[in-house]
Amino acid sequence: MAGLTLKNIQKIYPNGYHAVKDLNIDIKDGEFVSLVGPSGCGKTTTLRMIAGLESISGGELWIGDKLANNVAPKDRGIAMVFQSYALFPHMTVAANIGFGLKIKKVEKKIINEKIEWALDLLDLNGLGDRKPSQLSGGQRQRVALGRALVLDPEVLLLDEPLSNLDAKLRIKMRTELKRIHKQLKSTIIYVTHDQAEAMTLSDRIVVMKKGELMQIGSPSEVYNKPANKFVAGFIGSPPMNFIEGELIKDGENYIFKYNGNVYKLPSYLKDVIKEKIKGKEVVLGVRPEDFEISLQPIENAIEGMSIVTETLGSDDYVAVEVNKKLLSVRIEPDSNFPLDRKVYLTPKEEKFHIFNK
């Protein structure tokens, strides 16, 4: 296995479109790193540049201690699993898994041993003689994964491999991927638009927007300490709540003013405000689980109106209208929370954020 380093990587297409801008990522040997972001943010383009399927317009790509910018894809020690599986329909499962080894003219005995190893690892025993059309979506995805793993790649690239599966199967395959990574200790770079997948699978998450790196950190870091409003709103489901308002200095402390209401900010935010906040227009950010909600007036609370409830099984949420915006607040399940009532929200101490508007 090998680590991977991207130094000021850029991708500029002939029409001038700047898809990836000065991307710097250092991936350790054996690490599972996910690239996340909205459609068009450059995550798949980055993956394709690592694989050698897209040329690099600028910067350096290092695989281990080897500069790989101009190395042919077949010589990079990389295997890639695509969203579409890309299996050969006329070949059996075993033949699909062993195809790359056959192309490399590996000895037949070793190919058969590798195929058996992959079938066992991926819980595909007894399916080696079947055709892809006879398999479920999850089984086909595991065959595509097996075809990559038998090549003993230094780096394994996965491009939204679970997006074609139904919700239940995606959860099962996430567990499978986690198990495989733990067993093989492979270096894996995983592209997904599903931030829940990234949170459960990754050692670290790379958040991208319009070709730029927004933040890189552990799932806990990007969730609890988002670098900016974009990361705060993208990571988490339901997403973080935002309230726009004005920041007013009150002696040594600060007051947040919104739609005629005022909320005194806790003193621990002073250093954050001095370091990061520019100007008076700001956004207060609080996650749904970090609100305390009450029907009784509370001093220094955010006032709103309860509108609708949403039941998600283990969690219930109530939508609260504040300043003409709906905020999501987690409540006790089956609590029959009253609607169309004035409510008072108190963010938990040290559990909310402030951003430049």
The other form holds:
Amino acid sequence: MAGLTLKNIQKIYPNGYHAVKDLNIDIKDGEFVSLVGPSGCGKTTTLRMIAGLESISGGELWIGDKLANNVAPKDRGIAMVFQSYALFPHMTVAANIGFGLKIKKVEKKIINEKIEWALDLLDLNGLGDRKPSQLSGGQRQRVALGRALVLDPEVLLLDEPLSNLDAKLRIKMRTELKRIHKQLKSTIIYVTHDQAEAMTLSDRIVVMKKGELMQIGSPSEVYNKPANKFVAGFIGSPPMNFIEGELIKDGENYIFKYNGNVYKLPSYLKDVIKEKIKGKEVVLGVRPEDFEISLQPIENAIEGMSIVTETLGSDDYVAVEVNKKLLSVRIEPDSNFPLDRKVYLTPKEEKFHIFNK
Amino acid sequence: MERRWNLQKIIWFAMIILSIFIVVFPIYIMFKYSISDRSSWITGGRYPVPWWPFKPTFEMYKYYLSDTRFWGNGFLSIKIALLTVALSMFFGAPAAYSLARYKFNGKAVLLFLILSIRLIPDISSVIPVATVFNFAFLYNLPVTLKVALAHTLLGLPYVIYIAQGVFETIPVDLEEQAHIMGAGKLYTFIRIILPVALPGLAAGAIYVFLLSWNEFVFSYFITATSSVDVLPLPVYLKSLFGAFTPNPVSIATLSLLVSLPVIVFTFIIQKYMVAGTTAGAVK
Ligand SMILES: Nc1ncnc2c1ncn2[C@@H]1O[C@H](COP(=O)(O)OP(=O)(O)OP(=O)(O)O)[C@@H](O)[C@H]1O
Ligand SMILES: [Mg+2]
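Would you mind giving the form predicted together with the partner chain, to go alongside the form predicted on its own above?
Let us now look at the entire complex, which starts with that chain.
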């Protein structure tokens, strides 16, 4: 097993496109780390540089205590599961799983044992003689995983392995992956653009945007203490509500002014503002579940109109129009919330986020 | 299930009948002529040519099949055709693979140039080729190899073009996956790429086999000085008739006999042509 360090990693493609900019990540041995970010932000590129399929344009890649920039992919102690599975269509499931071991000239008996072990672990018993075309999507995905696992990789790279499965299977495979990670304890780097997947699976999450690192942290850190507006908006579903406005100093504390209205900010925010905020233009962020909503007038509240309610199954939300924009607010389920009424919103204690515009 | 005859079905059915007819009718005509007795094809205009011979006879088949040179040269041609398939695959597949995988400027032009060799009529391109084959080191090669080499020249552009298309459809992911697991380039090509490409390559193989089996112009010039015991079948048959026009019975008989190896070869190769072998490779 091995940890992994990316030091100022850069990727500039031959066409001049700067896909990854100055990435610094320190991954501990046995950690499950997710790379998330919108499409095209450089997740696959980063993974392929770690695998050695793409050259590193700048910076250092350390695997364990070895500088790996110029180490051949097969000597890096990694295994990768491609976004596309990349199963060998003419080989049986067993041959697919045993392929890497056969190349490493492992004894036939041991190969067969390993194949059996993988089939068993991944719940593929009895499918060893099938061809990939005779498997379901989820089974193919597990074969691809098995092919990587039998190699006892120090680092396992997974590129959106669940992205093409249906919702039910995806959740099942999520649990499965977690179980496998617990059992094998290998370092896993997991690429996904599904933030919910990253939240449930990972020890830490790396959020990227346009090739740049936005934040690294545990799921609860990126959720509760997003480093910037991008992370705040990307993590969480339904997404965080944003209100744009400006800051006005009011003695010790601050007042938030938006579209002619004012809201007195709680005093615990003043340290955050001192530390992070530059200039007057700011964005307030509050998650849908962090609002208190009231039909009775409240002093110092954000006023709006309730427009529609919607349900996401377990939770109900009401859309509140503030400043010609809709904010989503979680409400009691089945509460039959009155619509077209004036409502008063107050963010819960310590659940206020403030960002530079 | 309800069976109903609507217009679409009738047209569909008619098309099938028509295609069968187009395929079967010439075979029927050839077979009829090949077993015709003299009075069934020379009618002198006194009565129409009958739909079936008056006295069917297999004389012409007996005549050709008892000719040891026909057998010998037939086998020579089969050997040439198989060797041509092997050679053009051996040289064509790797070339096609490089063309499919490596991006470089002017690739489209190069592909076109490779095919454009076949735009020149054989009868003019044969002269330089025959000249080359007169150089001592080529001249002394066995006939089989000499003709197969010439046919490879003709077959290569097609193999490269077809195989290039086949390789392009194979996802690069498969190779990268093998690469990460430690497989070398050659191992990956032989163990992963070729097997996956096989159905597509089989189509190319059938084409090249046919090309070699039917080829006359190059064979004729290259074997101009060879003994009549070692001539590719088309050249040998030409030598049989000399300046005379063969009668329809001979032509029909030979046509049918000569189609047989092609049919056999196609049947063998067809096994590999099961569609959709990349199914299940990538999602
Ligand atoms: N070979 C290449 N040459 C030039 N640019 C490339 C190349 N491969 C990828 N890119 C660009 O680099 C950027 C990052 O690509 P990458 O595949 O890493 O994105 P990703 O985060 O994995 O996205 P997705 O979620 O869609 O898979 C994209 O803008 C892409 O267009
Ligand atoms: Mg990607």
